[in-house]
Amino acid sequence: MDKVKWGVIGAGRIARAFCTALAEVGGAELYAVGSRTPDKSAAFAEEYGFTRSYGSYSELLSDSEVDVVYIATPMAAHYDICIEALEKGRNVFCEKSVTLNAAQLRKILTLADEKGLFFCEAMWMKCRPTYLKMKEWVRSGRIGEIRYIKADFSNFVPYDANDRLFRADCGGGALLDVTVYPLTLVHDLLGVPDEIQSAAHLDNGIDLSSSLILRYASGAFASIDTGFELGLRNNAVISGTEGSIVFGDCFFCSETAELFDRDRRLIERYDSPARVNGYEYEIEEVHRCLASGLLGSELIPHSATLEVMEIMDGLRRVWGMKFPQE
C-alpha cells in the first residue's frame, strides 16, 4: 500500500495527541474518525484534516477503505470494538490497556489469529528510542545481570466522580491507566514474578494508588508505587550486578537514559528528543508491521500484553476489586 488509511476511534485527549503525531508520520493518511457524537467528530476530522468523519464506531468499523483502526476510547469499551473491528476485516492498534482483563485479551488474539489480522496494544514506550536504546544495553551485557529494578508513576489527579479515571464502570482506577507501564517495563527485563506483594487504596471500586513488589526465583526483584494521589519522580532505575541505568523523570516517555558501572560512574548518556510528541514511533512500527505482513509487533508481542494483563488480574484479585462487567 503507498499510504496507510487510518481510522480513529475516540476524539479525547490521547487520540489528538496520536494524530498529531500522525499528521508528521510519512506514509500515514488521516482517513476517517468516529466519535459516538457526529458533531464532534465532524469537528476532529476538520481539525485533524480527516477525509471522513463517522457519528458511530460502527460506521467506522463497517468502511472497507480503512488499512488500520487506533482505538482511543475508555478501557471498558475497548473489547466489544476490538471484535467489532476484527469481525469487519480491520487491523487494530488499540491503547493499553488494552482490555479489561486477560479473558477478554485472549478471545480478542483468538478472533485476530483466525481471521489473519493485525492486533497490537498501543504501549508507545516500548517504541520510543531511548526505551530501545535501554534494552540494547541490557542484551549487550553493560550492567551485568539484573538484581533490582524500581519504576514509578504518580499523576496528582483531583477526584470527579463522573471521569472516566475514577468510574469502575469505565474501567478506572490507577492499575489499568498508570501501573502498567512499570509492570511492563519490569516484565520485559525480568518476566513473570515469582511472587507479589502489594498494597493498595481503594475506593468506589477502583484503586487510587498502589505499592509493589515482585519476587523472581533469581533473587531479582522490582519496587513499584503508582497512583492518583501521590507525588513521585515517575522515574526509573535498573540496577545489575556491573552497573545500572536510569531513567528522566517520565521513564515511560523519557527522552534520556544514563549508563553508569558499578561504582556509578557515569559511562554513557544517551538523548533523543521527540521528532513530533512520541507517539510517532509506534505509528511507524504499525507501518512496518503491516508492510511486513506481520500480524503482530515484536517490541510488543502478543504473549506479552497477556502476561501483563494476567499480572494485573492476580493483584486486584488479592486486591478485591472488581469491574461491573466482570
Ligand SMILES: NC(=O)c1ccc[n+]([C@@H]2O[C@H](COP(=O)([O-])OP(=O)(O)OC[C@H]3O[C@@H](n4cnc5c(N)ncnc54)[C@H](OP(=O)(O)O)[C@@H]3O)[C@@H](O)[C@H]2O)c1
Contents of the next structure:
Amino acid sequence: MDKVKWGVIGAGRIARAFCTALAEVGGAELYAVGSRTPDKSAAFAEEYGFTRSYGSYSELLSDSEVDVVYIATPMAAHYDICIEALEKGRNVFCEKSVTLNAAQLRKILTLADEKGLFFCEAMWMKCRPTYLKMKEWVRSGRIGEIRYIKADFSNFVPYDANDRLFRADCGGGALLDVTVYPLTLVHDLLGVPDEIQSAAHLDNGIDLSSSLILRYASGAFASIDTGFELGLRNNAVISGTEGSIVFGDCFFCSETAELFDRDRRLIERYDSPARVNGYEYEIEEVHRCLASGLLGSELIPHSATLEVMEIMDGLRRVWGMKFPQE
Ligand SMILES: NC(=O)c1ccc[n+]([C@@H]2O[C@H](COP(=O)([O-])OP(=O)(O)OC[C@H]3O[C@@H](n4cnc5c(N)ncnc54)[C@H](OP(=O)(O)O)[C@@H]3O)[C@@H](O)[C@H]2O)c1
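Return one more block: the form predicted together with the ligand, after the form predicted on its own shown previously.
And the full complex, kicking off with our chain again.
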C-alpha cells in the first residue's frame, strides 16, 4: 500500500488533535474530511491540508478512494456511521466509547467480520509508549501478581446543556466519556471482574460522577473514581505482590511511569519520547494493521472493547441510566 488515505468524519474537538498528529505521521495522507456542514468541512480541509472535503458523512463514506475512516463524532452517532461505512466497504477506526451499548457493538463486529474489514476503537491510551512500558513491566513479573489497581479520571467540566457531555441523546455522561479509560486499564490487566459495587450521581439522565470497586475471585480488586464534578489527580497505581507502578497525573496520556519495589524504592523510571501530541501512536498502529492485513488491532482487541462495553452496560442497568435511543 502507498500512503494510507484517511477520511475523517466530524470536524470537531478531537478531530483537530487527531489531524495535528495525522499531518506528522509518515505514510498518512490527509485525503478527505466530512462534516454535516459544507462550509465547515471546506474550512477544516483547508486548515489541515485535506485533498477533498464533503458536506455530508454519506458522501465521504461513498468515496472508494478512502482506505480508512476515522469517526470523531459524539457517541450516539457512532453506530449508524460505522454500519454505513462497513456496508460501503470502508475500514473503520472509531473514537471511544465506540457505541452506546454492547448490542450495537456486537452488530458492528459481526458486519466487519462478514465484510472482512478492519475495525478498531480509537483507544489511544493502549498504543502509547508509557502504557506499553507498564504492560512490559507487568508481563515480565516486575511487580509480581497484581493485587490492586487505583485509577481516577475527573476534571471539573462546566455545565453546558448543549454540550454532548451533558446530553443523554448524544450518549453523554462521564461513563462513556471518561470512565471508559480506567475501566479499560483495569480490564486489560485483570480481565472481567467477578463483582462490581458502585455509587453514581445521576442528573438529567446521565452520570456526573461515580465510584466503582471491582472485585476478582483471586482476591485482587480495583478502585475507580470518575466524573465531571470532582477535581482529581487522574493518576493510576498498579500494586502487586513485589512492587508497584505509578503513572504520572492523567495516567491515560501520562509521559512517565515509575516502578517501585516493595519498600517503595524507585527502581526504574520511564519517560516517553516527545513527538507530536500522543495520537501518532494509534495512527501508526492502524497503519501497521492495514499493512499486515489485520482486521483488528492486537493492542485494542475486539474482545476487550466488547467486554468493557458490557461492563458499562451492567453499571448503567444498576444505576437505571438509559439512553433515549435504547
Ligand atoms: N481520544 C481522545 O483523547 C478523545 C478526546 C475527546 C473526545 N474523544 C471522543 O471523540 C468523540 C467526539 O468528541 P468531541 O469532543 O470531539 O465532540 P464534539 O466536538 O462535541 O463533536 C465532534 C463533531 O461531531 C459532529 N457531530 C455529529 N453529530 C453531532 C451531534 N448530534 N451533536 C454535535 N456534534 C455532532 C460535529 O461535526 P460536524 O459539525 O463537522 O459534522 C462535531 O463537531 C467522542 O466519541 C469522544 O469520546 C476522544
